[in-house]
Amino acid sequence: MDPSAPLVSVQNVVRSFGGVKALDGLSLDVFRGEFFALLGPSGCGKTTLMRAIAGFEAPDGGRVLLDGVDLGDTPPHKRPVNMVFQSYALFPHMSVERNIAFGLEREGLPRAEVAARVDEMLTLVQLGDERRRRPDQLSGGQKQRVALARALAKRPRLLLLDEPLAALDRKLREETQFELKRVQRRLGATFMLVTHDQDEAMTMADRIAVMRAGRVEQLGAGADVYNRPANRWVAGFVGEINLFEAAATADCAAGASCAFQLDVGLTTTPLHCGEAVAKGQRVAVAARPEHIALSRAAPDQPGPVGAVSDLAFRGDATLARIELPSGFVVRALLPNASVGGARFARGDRVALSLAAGAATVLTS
């Protein structure tokens, strides 16, 4: 088998429910040893895709291949794939070790091998001291690790994670994210995560497929999706964003740089254009709040000037909302350099500027 070939290849998969396409000709590849995330809002098709890979949903069209083999006629229990559900689905009357051993015993593995794998998994998820406890005696994070150990014990070639951290509180969820990454790296396993949580996807995944209406809007590393969104929808969905309507000041070839005149009265420094644009063409310039700089406005200050309408303290930074005379609201994220917090107050008149090269030109 070619080591550079994808482990999973989803090819033009279609799945409809009552005339609504949950998957609309979707294609993507997942590679060996990759932590891959399907990110999108509710109803975008991400869980349907995961269930199609697991064999719980039969596509109306297209193919799902694993190591080059079409899984179309392979029932779920014969696929080298395992799944961790949002509810964990642990057996309440069984101990931790019995939960982990259950699937191995059903496969008829020798008792000694089952015991060895259970010990291996308990060490991996750091639950050796809890092996005889029942699920109702465990914390949420411990239950999640038991479910993970049970799924990994069968040594699947692909592990599917269906929003496995949704029931955890914020601090525990963050700790468990890093725990899952540690396990995945140690095993060199291939994980596919379904989530609607952008921070979770960017924290855990090597690559992210951002989905909408049964299609992939953008696929790439978290930093690329965040810093270079493919279109307005992705820009608006992933993180906080300012979308400025603008016009090109000159013709600009694909891959070149060009300045843009924003409707709010600001001319940008040259920005990279992924697609060719013509002089005067209408585009959107997307800028993250951390790339908006503020300064106190002088009485005759040129360029866009607005008033601070609101401030939200966020610990290491403060989110400022600046209302321009047109009513357009700009969001700027200001680092808190001292305990005193932000250096502006509500009502302050401020001038806005855009960090050089820190915005993205969107033509769609």
Second form
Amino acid sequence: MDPSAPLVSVQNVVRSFGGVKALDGLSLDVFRGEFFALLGPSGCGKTTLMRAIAGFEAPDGGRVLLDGVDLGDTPPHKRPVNMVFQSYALFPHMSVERNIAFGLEREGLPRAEVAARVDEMLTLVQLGDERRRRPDQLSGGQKQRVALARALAKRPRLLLLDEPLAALDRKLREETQFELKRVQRRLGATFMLVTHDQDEAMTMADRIAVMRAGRVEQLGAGADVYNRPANRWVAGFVGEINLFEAAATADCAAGASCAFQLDVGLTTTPLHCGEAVAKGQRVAVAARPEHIALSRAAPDQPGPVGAVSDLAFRGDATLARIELPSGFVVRALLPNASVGGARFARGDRVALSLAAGAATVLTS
Amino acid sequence: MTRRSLAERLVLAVPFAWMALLFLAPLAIVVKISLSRSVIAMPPYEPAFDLSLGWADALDKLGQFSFAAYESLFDDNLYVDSYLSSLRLAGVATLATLLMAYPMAYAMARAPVAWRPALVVLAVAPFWTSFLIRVYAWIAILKDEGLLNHALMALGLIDEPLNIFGTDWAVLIGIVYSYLPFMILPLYNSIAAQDPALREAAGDLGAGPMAAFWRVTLPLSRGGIVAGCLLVFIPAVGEFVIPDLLGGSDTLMIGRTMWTEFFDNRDWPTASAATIVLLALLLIPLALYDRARAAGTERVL
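Provide the structure of the form predicted together with the partner chain, given the form predicted on its own shown above.
Up next: the whole complex, starting with the chain shown before.
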């Protein structure tokens, strides 16, 4: 088998619920050994897609291939795919080790083999001491690890994780994120994560599919999605961003750079254009708060000047909201380390500038 | 433990007073009668306490208590046979009810959420009609010239009427029919309460629909099975109306035997002793259930 061929190939999958298209002709490929994330707001179809791969939803149209084989109507219990459920779905009447052994016993493996794999999994998720406990005697984090061990014990070709960290508190969530990464790297397994949390997707995934209304809006590495959002919607969904309405100052070919005149009264340095734009064409220029610089405004300051309306301390940085005379609000993230205390106070009049080349031109 | 206010204590006292007045006091009277001797008098037993005769007389009469009525239960085989026959009929009926109710409860619990309240109402709909009338209706269905035999003969399935009415079969059918809702409801609750993701997880881990049922759904409905069986078995053991109306003269059930003892033979002490023994017998499954539940919280399957 060609190792570069996709492990999972989702092709034009359609699934409707009472006229609402949860999946609208969606296609994507997941490769072997990859940590892949489906990221999107609730109702974007990410869970439906995952359930279609697991076999809990039958697509109305399109195909799901695993290693080149159409899964078609294969029922869930015959798919070499396992899932970590959002609620964990641990069997409450079974101990930790019986939960982990459940799937192995269904395969009819010899007892010794089952016992060996259960031990291996308990070591992997560090739950050896809890093996005889029942799920209701475990903490949230421990339950999550049992669910992971139970699914991984089957050595699935693809592991699906449905919002696996949603039920954990913040601190545990971060620990578990790294834990999941560690397990995935160690096993060289293919993980597909469903989440609405962009930080979670960025932290864990090699590639992210940003979904909206049953379609993929953008597919790429976390840094790409963050730094080079494909359109206004992705820019707005992934992280905080300022969207400036702007016009091109010159004709610009695809892949070339040119300056843009922002409506707020600022001309940018030359920005990379993914698509060709004509002089005067209306676009959006997206700039992350950390790429907005502030300086104290002189009385005759050219360019956009606004008043600091709010300051939010965030530990390593302070988020400032600057209201322009037009009412447009710009968010700027000011690193605290270099400042040594608040440089600006509410009501201060400040001038805005953009870090050179750091903004993204969005034509859609 | 926080101190309870007077009002709280009063509220808590109401159910205790209720139990004391309407359960413990009558029970004490039955116990007392069971320890008395049968006489031809009014009341038909002695000693009969008369508080106007003072404490000395009451103490003297306490000394007259005897276990003669309990001993008389073993004088002939009637009582032992009645108990055994009741336990057997009630046990078979409970099992039959469970086997009938489980698929119904399962279908209800898996029905669309919007339908479920209507299905629950349908399950208890028989209660809208009087219990007695429903049992009488079964006479019309089961008797030799009844609806069932007419239907079966019209269909050509049988040539001669089946003799069901007046046999233990009729009693079984009557008990299963009458107690079915008491089995369905706890089963339905225990199945509907299961997280649907558990069944999906079983499937995801390689269990086909049958394996998922035996390994996950059925063990998780154990509480409903036990509750339903107790709700059917306990009243069925002491059932009087169904064997009296549907059973034959040879249908032996303890409820009927006690009725005969009390009203026909006017032997109140023996009837009371039979009642107390029945109560003790029925405490056994309850105690087992309690122990199983207590152990269940500790034990890991």
